[in-house]
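What follows is one chain in structure tokens, specifically the form predicted alone.
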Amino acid sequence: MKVVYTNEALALSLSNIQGDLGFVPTMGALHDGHISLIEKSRSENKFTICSIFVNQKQFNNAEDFEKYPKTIDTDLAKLELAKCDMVFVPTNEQIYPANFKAPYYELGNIENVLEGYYRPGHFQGVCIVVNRLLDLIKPNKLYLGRKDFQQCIVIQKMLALQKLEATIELCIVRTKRDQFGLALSSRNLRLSEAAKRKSLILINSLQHAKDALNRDENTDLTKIQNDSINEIKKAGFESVDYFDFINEDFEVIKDNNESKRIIAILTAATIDAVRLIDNIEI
């Protein structure tokens, strides 16, 4: 496995590159469900790459961005383990140059709920730094993790923005869990093993509402969201921002009786002072 620091050692590594290229963006402290995006890459093409770099800008919280683990000398040793073509670990001179201008991402209003309204500009940093770093890269293939559901559906509208659809395919890959259901996390490794087990109420409720609507596609979303979000807070939790359902537009549904269907309910609450998302197909 090679690792690179810069972009001309980058660039230089990837020009010998022969076949589709897969890549994966991730903000190091990885876990199985990084691995497993590395895994579906190699499975589908020639060459993979991962890059690790704690992109500032999608933070909107400083402490949050202090708090965030950095564990680069584990992170090598399990891409080498999972036998990674390569690895880019930038600094932020390297991304983000004393000319670099930041451009803006008419995005609607998908950055304007849920993770947009409580995380203000975080949607803008991810897509300026995945952008930038598809510029660097050049992939055929972008893996993300389905976890990150309204992130994943926000790079595929900056994709079509930036006329990017044709060359570079999007691969949303499946939420990897824990053996108990818990969505694995970089932020997980703040928890201690109690807050662990008392997470495992954001599936199970975001479970339970799923078999409601199968039960009934016109039952009452409104007392579905109150009854989860009273359920998720007995266990332990501080917190619930929100616990939503949404459509193919991704907007918010709160009658049953729209005409857009379902597509997905997406939760964020917080326990130990660790804010945690997760959420499931409908």
Given for the second form:
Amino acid sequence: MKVVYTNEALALSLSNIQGDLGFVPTMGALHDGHISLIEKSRSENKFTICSIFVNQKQFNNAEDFEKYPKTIDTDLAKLELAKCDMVFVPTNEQIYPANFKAPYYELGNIENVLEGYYRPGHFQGVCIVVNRLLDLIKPNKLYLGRKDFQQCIVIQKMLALQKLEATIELCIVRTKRDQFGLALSSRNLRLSEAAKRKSLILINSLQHAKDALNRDENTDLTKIQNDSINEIKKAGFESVDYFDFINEDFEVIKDNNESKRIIAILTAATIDAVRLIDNIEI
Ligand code: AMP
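For comparison with the form predicted alone, please write out the form predicted together with adenosine monophosphate (AMP).
Below: every chain and molecule of the assembly, starting with the one above.
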């Protein structure tokens, strides 16, 4: 496995490869969820590259950025074991040189709802870094996790805005969970065992809500939403930012009589000062 740290070394190494290139962007603190993206890319491409870069531009909270776990040695060992071909570990200066001008992306309403509402500027920061990495790497396929569903839709939009859709295929990989169902996340490292057990309420409530919708498509969404938020709080969460139903245009649906189909339920909640997100497909 080749590890490169500069844009020049990256360009040189990439110039030697032939065949489809799959790219998995990450912020490190790798777990089996990230590795499942590497495996998917390996199964669909001749060559797989992973990047590890904690992108300050996507953190709206300075403390969250400071606290973000950094485990580069174990990350590289995991990638080696997963037979990743190359890892790009740039410094901030490589990604954002002094003359770098951050573009602004017209993302529309998607950046004002759910994660966008609670993390102002977050999705602009995500688009800036992913667009920059795509410029440097020029992959054929880009692998993102369904765990960050809104992020997948945002990146799909960015690819369309940048006219990259025809050259880069976005591949969304299903959420990897632990044996009990908790979505794997780098933030789980900050959870006690007890908090991890309590956190199962997220996927359980999402599943209950989905079951209720499947049983009766005219069911009262506000009631499901309120019941779910109460259940999550009762399980020990300090706060629930949202538990919402979204349609195919990524609009939050409050009333089940709307014509557009519900495609997912998304939630974000905080336990032991750790903010977790999860979602379920309908
Ligand atoms: P991050 O390092 O958290 O920015 O995540 C890098 C990529 O891994 C993103 O595309 C995430 O959606 C994806 N990812 C994170 N957790 C999981 C998971 N549990 N299952 C599948 N993909 C994941």
